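Consider the single chain below, provided in structure tokens and representing the form predicted on its own.
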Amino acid sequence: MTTDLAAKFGIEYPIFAFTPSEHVAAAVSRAGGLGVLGCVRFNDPEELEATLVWMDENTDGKPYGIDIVMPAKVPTEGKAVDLESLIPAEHRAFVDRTLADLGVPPLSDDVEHSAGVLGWLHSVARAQVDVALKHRPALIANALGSPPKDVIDEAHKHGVPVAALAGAVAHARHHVENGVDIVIAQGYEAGGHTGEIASMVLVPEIVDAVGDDAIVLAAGGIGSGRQIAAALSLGASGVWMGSYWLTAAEYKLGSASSEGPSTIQKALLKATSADTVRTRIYSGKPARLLKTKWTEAWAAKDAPDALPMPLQNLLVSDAHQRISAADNPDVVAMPAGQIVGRMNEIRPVADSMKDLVDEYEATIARLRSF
């Protein structure tokens, strides 16, 4: 699977993984691929700082990636308390019925309230950037298109490249002009924001498109190494890969307990590729949502409608936190992508790795001797 994208990079396999988790970020950097750190949980620059001193200890020196989110059009200054009262008062008691009715108790006093939008704004995701680019990240990417341009160059000139997230061929040409030096083509079948275009037409679509001005990883809907023959054919130079992740044995978030599945884990193993949907109730934009009974009563008649970003981020963070520590599967608020389907077991990392290499080069093989 070895390709002039691996070489760029300094890694094994084309291999690029998004997750939330700092272990399974290094897991994947060591077992040959990229790991990419998803940065929206850290409001803290300093929680940000000592995660990614644990990343430059715990990588062996191989290369990994930050992930960010900014979105083009959230205030660059502003506070949470001011968002506040955007938001309307239907909305705070659907809410709170809906979290009754679910038995979805409330924070104990001990537990520190999230608040929500900050990970959303401009301000903090620049914060996130000037953090990481004082340690050794090999890309950074933004989930939600293109970086503003200062932001780019500042990249460019720490020799850090920049990719950004596209779910149709007019976002990634506006990302090409923008100075974006891989596009990120995500098809409909993804976790998280997505778009409307499966990934089987997208891909070629915008391999087409951007020709040789940037590289084009796929994603969406890839979850075995077959699906990464298939990307490499459409055209991509590589896959870029995050639902699968969420199944591996070393998914933790910060010092968090491992010890057995989560609850979160428990949802996705017993998932079928049909268990997904896809809302505006967790961000205020499309994304992709494991199907819960959490999603089912946002889609009731008597629900309202989901508000803009970043308000429903702000209206449902809480609602998120307490489901998080309710313990219950059926309730669960997670982003996963329809290849959740092939989920079904927890495993290790490297051992996932090896598994995606050998049938990789297994299907190349069958593909030869026809």
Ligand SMILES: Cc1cc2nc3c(=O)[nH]c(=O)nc-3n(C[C@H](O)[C@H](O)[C@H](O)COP(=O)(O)O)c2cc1C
Second form
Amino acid sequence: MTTDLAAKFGIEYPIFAFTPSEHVAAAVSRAGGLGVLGCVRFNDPEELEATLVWMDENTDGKPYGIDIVMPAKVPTEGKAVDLESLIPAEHRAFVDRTLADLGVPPLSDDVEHSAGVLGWLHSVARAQVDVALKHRPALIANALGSPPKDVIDEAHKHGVPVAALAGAVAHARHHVENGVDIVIAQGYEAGGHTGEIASMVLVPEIVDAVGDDAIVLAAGGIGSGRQIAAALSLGASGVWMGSYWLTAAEYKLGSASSEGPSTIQKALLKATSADTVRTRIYSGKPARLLKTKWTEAWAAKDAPDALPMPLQNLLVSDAHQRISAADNPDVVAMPAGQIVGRMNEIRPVADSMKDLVDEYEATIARLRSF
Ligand SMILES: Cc1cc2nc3c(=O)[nH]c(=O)nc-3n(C[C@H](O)[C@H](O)[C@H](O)COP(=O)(O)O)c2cc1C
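Now that you have shown the form predicted on its own, what about the form predicted together with the named molecule?
Then the entire complex follows, led off by the chain already shown.
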């Protein structure tokens, strides 16, 4: 599976793995792919710094990337507004009522309440880029638009290529005009923030639209060697996989304890490809989540509409913390793509990588035999 792109990044396989877990990111890089650490959860730059020091020490000198979330527009950013005061009482009451109905207990008094995800505020994401550039990222990727020009320029000054996710041809062209080097063509099937066009249609559209102006990675619904072969057949130079790594044996955030499958992993293992939903309830922008009693409650007739980003995540951040503490696989709040239907086992990253590569090779051999 060695390709020009893999050679350019100094990796064995053109498999880029987005993951919020530094343990999984490092394991992917060690196994010959490019682990890309999602940084949106790091509200504190010092925590990110410590994590990147850990990445430097645990990747055997292999390259890794980082991913930030800078939405093209955050209406409240930069203004002295109390974001909490913009959340309607009706929404808060709905969240409290729903958690009570679902039997999710309040947090115990000794637990610190999280501030919610602030990583998608530009000020926080910029601090993340500053921290990352002191390390050796092989790539900086951005969700939800091109990063601002000065961020792209700063990355380029450090010799770091910039990638951005695109759910439509217009986004891809816009990225290229802004100086983005790698376009990640992400189809509707994908976990997390996603557009409305399926990968099968989107990838060749974007490959043709950007031509030689950028490298294209395919994302959305990839979880096997056959799907990697399909993505390369559609013209992509590599793949960008997210959901697939959520059931890695190494999956945990920071120093969290990790004995056996987590509650979220139990929920993922039993889900079928029909058990996801694209909804705005996670962040305020459409994102594909695992369908659970939590997402169903928001889809009910009496539920309010989700708030815009970043208010929706502030609204549900306490709820997400309570849901995680409650340990009930029927009530989780987790981005996951349709490939979840094939994620039926907890496996070490190295074993999964080997399977991806072996199945890819077998697929190519099968095609050649025709
Ligand atoms: C749990 C989870 C969290 C995600 N968070 C981010 C993120 O913070 N930034 C980002 O660029 N993409 C994020 N994504 C999207 C992934 O980068 C990737 O594009 C997507 O998972 C690919 O589709 P797949 O899930 O079908 O593999 C997330 C995906 C998942 C499953």
